[in-house]
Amino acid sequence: MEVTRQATGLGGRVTGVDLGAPMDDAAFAEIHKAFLDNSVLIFPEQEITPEQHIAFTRRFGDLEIHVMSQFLLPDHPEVLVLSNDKKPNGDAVGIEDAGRYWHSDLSYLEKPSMASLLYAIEVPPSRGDTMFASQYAAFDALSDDRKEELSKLRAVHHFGSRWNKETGKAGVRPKMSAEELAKTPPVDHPIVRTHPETGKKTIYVGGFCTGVVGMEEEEGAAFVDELSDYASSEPFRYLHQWNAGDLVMWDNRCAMHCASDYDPQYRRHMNRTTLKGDAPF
């Protein structure tokens, strides 16, 4: 096994490992360390089944089941499908326009996701890339005064607000049901969180944020939008250009990500597992 750090300092490319094969504790420990060191891991040229995808994810902890149940893989609810495929009746197989805004997965839960693992089955010949931004680096680049200011604030995160906003853009998302909305009420988290494993400080905002506790609605929305723009800016980024067979794993506690659009005449089909996390502090 070899881990090659990307030139940007965010992301490690892992070669010499087959995620579909049995893995001993020593090899897994090496991968886990690389995950904490790099925030994003790229495993190229993998051929794995949904069962193997789930099994590898489970080595890190318990899996999360996404609230949008119509996009879960049949017989494997641990897998969320991201796809522009259609069923015979015209319904979407997966979320077609997933993540085209900077965010951290499931930040709208009381205990947001620890990590996500996205496996590319088929990708378009161009675009459809995913950008990642290091929230460690974004925090470290702040002045001491700004760090102190942000450490006193909490942002409001709400899944329904973002989903409904995206529904109105491309017209490929169904509206959320009352039941789905009830499962994801607004929550608030510290804007500066401490990574529970590394102890490092990281900015924690993104596209599910709707405002700041204690601020007027418009002021708070503008505040988190401006901070998210800064935290996802070019100096902190790594761009991943997908190939079929790539599995990319990222740490939602210290990295935001954003998907680019692509020509819908081409198929983009991916499976994602998500790991449960802890309440930010």
Given for the second form:
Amino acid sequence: MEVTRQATGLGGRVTGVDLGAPMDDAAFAEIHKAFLDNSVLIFPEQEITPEQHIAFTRRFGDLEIHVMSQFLLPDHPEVLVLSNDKKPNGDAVGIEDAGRYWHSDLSYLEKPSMASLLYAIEVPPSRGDTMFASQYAAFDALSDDRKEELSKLRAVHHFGSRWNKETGKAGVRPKMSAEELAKTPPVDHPIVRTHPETGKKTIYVGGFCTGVVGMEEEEGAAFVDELSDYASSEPFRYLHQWNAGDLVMWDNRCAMHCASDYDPQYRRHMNRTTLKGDAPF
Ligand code: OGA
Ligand code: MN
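Given the form predicted on its own above, what does the protein look like in the form predicted together with N-oxalylglycine (OGA)?
Up next: the whole complex, starting with the chain shown before.
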């Protein structure tokens, strides 16, 4: 196994490993360390079934089942489908326009996701890329005064607000049901969080944020938007251009990500597993 680090410290490329094969504890420990060191790992040229994808994910912890149940694989609800395929009746097979805003997965839960593992089955010849931004680097680049100011604040995160914004935009998303909305009430998390495994500080905001605890609605919304823009800006980024067979794993506790659009005449079909995480502190 070989891990090639990017100059930015975000996104390690791991070659010489078959994620579909049984993996001993030493090999897993090496991957786990690389994950903590690089925040994003790229495993090219993988050929894995949903069962193997789930089994590899399970090495890291418990899996999440996504709230949008119509986009889960029927036999494997741990797998969320991102796709522009349609069923014979015209219904979407997966989320077609997933994540086209900077965010950290499931930040709207009391216990947001630790990590996500996205496996590309088919990708368009160009675009449909995913960008990542290091929230360690974004935090480190702040002035001491700004670090101090942000450390006292908590942001409000809400899934339904974002979902309905996206529904309005592209018109490809179904409205959330009352039951789905009830399952994801607004929560708040510290804007500066400490990574529970590395002990390093990171910024924790993004596209599910609707405001700041204690601020007027509009002021809070503008504050989190501006901070998310800063935290996802160019110097902190890694751009991933997909090939079919790539499995990309990212740490939601210290990296944000954002998908780009693509020409819908091409198929983009991916499976995602998601790891449960702990309440941010
Ligand atoms: C996700 C996501 C981005 C993409 O799976 O969490 O945001 O590029 N996807 O599809
Ligand atoms: Mn996402």
